[in-house]
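This document starts with one chain, in the form predicted on its own, laid out as structure tokens.
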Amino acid sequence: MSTSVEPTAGDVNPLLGLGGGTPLEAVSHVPGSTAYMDRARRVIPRGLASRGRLRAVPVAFESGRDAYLFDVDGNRYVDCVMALGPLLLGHSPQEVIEAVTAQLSRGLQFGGQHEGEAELAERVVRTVPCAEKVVFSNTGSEAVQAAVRIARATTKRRLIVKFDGHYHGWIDPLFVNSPGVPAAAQAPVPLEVTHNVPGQPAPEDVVVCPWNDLEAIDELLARIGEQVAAVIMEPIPFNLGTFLPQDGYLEGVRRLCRRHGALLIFDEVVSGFRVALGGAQELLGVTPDLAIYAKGVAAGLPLALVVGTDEAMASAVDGPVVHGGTYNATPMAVAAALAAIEYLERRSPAVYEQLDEAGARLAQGLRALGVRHGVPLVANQVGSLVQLLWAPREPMRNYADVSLADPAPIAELCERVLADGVYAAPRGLLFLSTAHSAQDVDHIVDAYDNALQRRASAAG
């Protein structure tokens, strides 16, 4: 276990100013990580391979096992990031390692079909309600683009409706009105481009609507429905607040899409295989036309899927859409996915009950801290994910409600828990896995308890 070390004054990490204010100082127990970031910034923009790894206190890792990460300074952390979601089975699960090792001895790439592709697609069709056909890709962002292309070609329409605050990857044109831009209450919402390209116009073929408001999407489709190829959403908005849709909302959007001839796309990059074997569509009982899966598919290896009905996939089956990619369904990723899905199938539903119990235990412990310390700490929980928020409006229904929360105190707490051996993303979205024990969960709660005490002491 890492030694408890309070953040100390020292060299300020220039990467992050929390809440637009004062950046946190680097902590003294990660000198090796700090040195690594100095080295990385000389050759990598901001020293980061992905923007999602940005934090005030740098941590560079050497290894991972079960629910734990080990950094270059020898500190051990209970991992609440889990590679931003893919490690549903924990770090280096035995079944997956054995499957990937066996595939390594047979070959890395073939440049042609291999038996694992069909076997994996068959497993997905068996487990995911909307899946009759499966298209392979590598990342969620890529798969979103493939799904949009398929939807446009199948419907012979152009417009895409997305929802305010929902995140569908970093690729244009859907990288608009994502977390980080101001929320808007009216429908349709003005487009806000989030990728910092000065002077670049907003896309004209994307329309944004407030989420969880059936009247808003009804009115929007009544005006432009005949032009809409697809309506895309996170059925559980893990990227903006982690809460369930209102009763009847998904069913209502499903009916409206059918009425106007638009396809309904569920972005299950986070929820897929994590909240249920069949994803959010199984958990919530609403079946889309197309869905995107990524983080929960291959236990940490890069693999993404677009799945859908034969009707929705028509343009990819015998139409104009030709889907390509050198690394699509690479043998190692497919081997990992087969092992991971087989693990989940064999242990379902007990494994999902275990994950939900762990998430509930964590959320309850964190909520109790808010009461004990007299602070507006909210812990939203769906399954094995918990989102920490500071003073939002409750109950939360959409991005506008979540945007009332102050991100700075959450980011500060998620940096401070490093001192007690907990690794958490500054955004406050905490991922658990099948490898987390009840003791691990209690350790996380204790770390946040200590962080709140230190925050209060620092404030005087």
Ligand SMILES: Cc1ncc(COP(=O)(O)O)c(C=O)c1O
Second form
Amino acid sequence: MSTSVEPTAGDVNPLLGLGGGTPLEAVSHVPGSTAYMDRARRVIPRGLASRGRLRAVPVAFESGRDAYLFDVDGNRYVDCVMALGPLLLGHSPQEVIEAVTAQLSRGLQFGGQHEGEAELAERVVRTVPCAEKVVFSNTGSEAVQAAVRIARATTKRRLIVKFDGHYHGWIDPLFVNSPGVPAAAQAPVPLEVTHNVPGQPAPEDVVVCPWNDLEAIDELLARIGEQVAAVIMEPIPFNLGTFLPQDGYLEGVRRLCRRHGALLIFDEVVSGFRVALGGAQELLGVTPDLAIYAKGVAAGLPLALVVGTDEAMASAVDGPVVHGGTYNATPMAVAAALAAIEYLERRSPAVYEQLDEAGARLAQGLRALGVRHGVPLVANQVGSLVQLLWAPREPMRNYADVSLADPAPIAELCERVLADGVYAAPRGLLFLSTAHSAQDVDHIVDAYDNALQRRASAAG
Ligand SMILES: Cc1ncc(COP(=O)(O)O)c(C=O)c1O
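Instead of the form predicted on its own shown above, give the structure for the form predicted in complex with this ligand, please.
Once more the chain from above appears, this time first in line as the rest of the complex follows.
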């Protein structure tokens, strides 16, 4: 049996990789999902609501609870996708569900202000180091756009510097040099490639620079610094291999941005609330001018925030910036966010120690498998996230290192672990949550152990 999903060359990239064929054991137990995909593809491009969900063996779900997902065929999986980040508290955190249910009976939308907005913003200002003002949005991609607009209006400059392999959402013009696009040259360069629409000229107002290389950004800003509105980065690059910046790098970029009058934006869409309540800026002790929080905010409901200092936000307060959105700060998402923050605040720091321990246990277990099976399995870990890579070299420090990894075996393993009740993403980024127990983590490791065994047997 084979699935009828046929990834094209455009779907293959180093971190969002597909390939390695479709292991038989992975597809034989999902006939209902396969039938669903055949139906969906007739009316939905690729049958997918988001390209980030593309995989060789599609699975259609019926429900989720705690750390588990249940598919339409009745299979249970330990979930290591966790909606690609938002389910930090698991699938069914009681406090959040109660808060959202209570809000439902008070109304779905008001089209005007409600108390929860100011309450949430006050909590965020108390929690996030750079936050003096808070702007509401729905998704990370939208919030990035708002942050860029604010930065341009505040500085009255146009250029944005982004880093090689960092992902800031799917909207133009920042959807360039994301994971999968060949790494830029070793020196900072104007963009030459875009992967949105083939043949489309690269945006002239975005410049790409290698990350974790202070000399490179120093040299770039020395040349064009007076035109740069903002330098945007994932302070912990979860889309680029999941490792920490070199000592002094973030401090150095912070200093350089100040020197050249450019704003520093941290994209904390993944790291926000997940690595610490205040995000990577709290964990690593470097405060940007603006930051974007999204996946960690509302426990699974769509809510994103742009936060920043009064100075950086000046153009949004009484300047020309127009920021709108029918669904901004929708009451249900705000209720969920308040309950989630309350949950995390009440249990800090123990809850973050628990998340770190789960991540470390998973990474250690997977590394041991690499040694036992004699394969180049690398498990990079920061907090509750583990990036699996099939890579010849570690430690990694930039996109050039990560690009040496072969995505195909990792994508293949993610299909093979389905048969042992583990749902993982083809790119190999494994998300844990407060709902994952040590037994769940061990189950994931055992599934990868079996998958490596079966892979070796299949290779003969
Ligand atoms: C670092 C980062 N920024 C922005 C985004 C875009 O967020 P969204 O998918 O909510 O639009 C993502 C999504 O994965 C992300 O990882």
